[in-house]
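Starting off, we have a lone chain in the form predicted alone, written out as structure tokens.
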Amino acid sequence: MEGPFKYIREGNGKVTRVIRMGTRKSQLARIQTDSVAEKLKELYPDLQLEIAAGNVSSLLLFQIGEKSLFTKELENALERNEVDLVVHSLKDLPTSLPPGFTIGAVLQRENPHDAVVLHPKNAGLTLDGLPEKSVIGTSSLRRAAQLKKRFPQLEFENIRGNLNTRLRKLDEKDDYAAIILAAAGLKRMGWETRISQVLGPEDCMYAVGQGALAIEVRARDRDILEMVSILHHPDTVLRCIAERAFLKQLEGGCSVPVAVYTEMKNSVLYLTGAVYSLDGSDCLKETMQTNIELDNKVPESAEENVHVGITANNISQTALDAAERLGVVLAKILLSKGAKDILTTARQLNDAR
């Protein structure tokens, strides 16, 4: 069989094309894509998956690069035609993709949330019951500016390294009072039992896409396009549209701090946004809404389809295009109330570090 692609032959002659996955090394990475195969073989029990790495899923993983570099590596892969999709947290994919690459898929949303990890010896206490100048360790900008303005008594330190490293250093030393880690990723790691406090929107507002899976591949890849996108779900997208949007208008990213928070409810898309100077002292928050209308209208051509890097066939078109405004209104509505001061005062001060 000619063609960039890997395909197997079967007994009975018959020619398959095997699917190929790309993730990174660390044991969460592992264990998201480990997450989206299942699926994939649930609703697929008769694809031919090739086994690498191990018995993984009965799928093959290639072991591409460190968080900083993944990203790039792993499209590079998929450029190359060495894999066919790749899991991501959809909070890493910036809103804008490269050409030619696209989200096809976005599985429904784990609890979004941040949440608490508390050193083993102030067990049972909350943010708010730990002693005056407490250290709390977190390696996001987004989470230390809110918390900051919200937990004034307590001191916010820089802590890196992936899930592993930073509960091990909690645990093992004495610097840090509780770090502040994504609940979703705990949870994947069956790691719930470490969770002392889980912070609400009036605590702490979440990342774009936080919680969520994506799954990247070739737009020129219809096959494959068109068997992930039944793992989309409709809420999630809308959400993840809304607040991509928001972002993207924004012009934000890792480098500043910028929250928010969805709800859908009867039918009604919900977003509050927000953006924040590095230590939370300045803040513009707002919240908007828009009426979901879910109708069989198609988009005209695959361009209009896309909305900030997703590609949802199996959605109305109506309420995509109704999600992707609302982020985009939100969004200047906080740029004509002087959020783009804040933001490039955040970004200088940064990169200043």
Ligand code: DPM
Contents of the next structure:
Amino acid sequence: MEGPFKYIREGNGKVTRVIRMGTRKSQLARIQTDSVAEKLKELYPDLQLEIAAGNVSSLLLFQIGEKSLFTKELENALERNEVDLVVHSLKDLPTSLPPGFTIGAVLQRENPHDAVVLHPKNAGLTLDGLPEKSVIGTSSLRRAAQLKKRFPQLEFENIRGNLNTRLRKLDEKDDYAAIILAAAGLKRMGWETRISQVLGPEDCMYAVGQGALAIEVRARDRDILEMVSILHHPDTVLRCIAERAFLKQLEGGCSVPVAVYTEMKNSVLYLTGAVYSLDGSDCLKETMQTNIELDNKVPESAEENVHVGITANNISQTALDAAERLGVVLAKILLSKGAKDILTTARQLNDAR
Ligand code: DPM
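For comparison with the form predicted alone, produce the structure of the form predicted together with the named molecule.
Everything in the complex follows now, all chains and molecules, and the chain you saw is the first one.
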């Protein structure tokens, strides 16, 4: 029972491994980690869980709102066996994880769409009804590009900070008429009542992986991998693999104007993907589909069964391959139509701001 992991000896002499979860300190991160802890306890009532917060505050893969920084330091707590799993919003995880790490579970997706949160003085309005030149707060290039095109009478400005900070900036100042946030984050924070409008794909398509939680683990820790794998939600996994493969093939990071929309209907997976110039005036958008056969084909070796960072040994290999191929093929079509130029220009203009 020696080794890098933590064990406890219970009253009856039984020795149990303690599963340690790392979390960032933000309220959203804590809520997300707690919700996964609860699910694990339901499924494994004997599980000894510990949640480490703060001392692993560096476990953030991207600095949101900043340029997409990938700091090596971040996964160190996992690497050093200080924690065994970390809960993230899937949309904040890069499409390629560093060697040694994998996503061991992708949970059932919440509402993936973006939502409008109004300044209290605008209660009852929609984006269409706001006065001309109203300022909308968002730092997402993806949201700004789509909404500028769709609502040219409105203006868009950056808003920074975690969700609590943003809502406070909206309510307590007069800088913004409304802000745009993911419906899923608002729901998890218990702020669903602040949603005045959910944006459908005709107004604003969502970010790759938006609304899904992911559990990051050490790739070699097969026990933990197996333990969390039962939290995989097959439809969500397949949709998110297609979305992530699309983004990866485009060589987009977390802060590029790339948006997606996916659906799973009658064993067919549909993927719509788009790239935009910063003001939305240039746009390439296509939809493709693939049949999903949930056969029993299992991977030759567990290590081989990784799709855009996700390990899902309990889902059909054929289905995972088809989902990944869908994303790759759709990206190649957009690239053949000039997506690279649109994204390169957007990145350069954004960096110069
Ligand atoms: C990423 C983006 C944003 C987050 C870019 C995008 C939004 C940044 C902003 C990659 N990560 O969406 O185009 O609004 O300035 C983030 C949120 C959640 C996870 C908050 C949000 C919660 C929803 C979820 C920030 N990451 O998007 O409102 O779990 O999907």
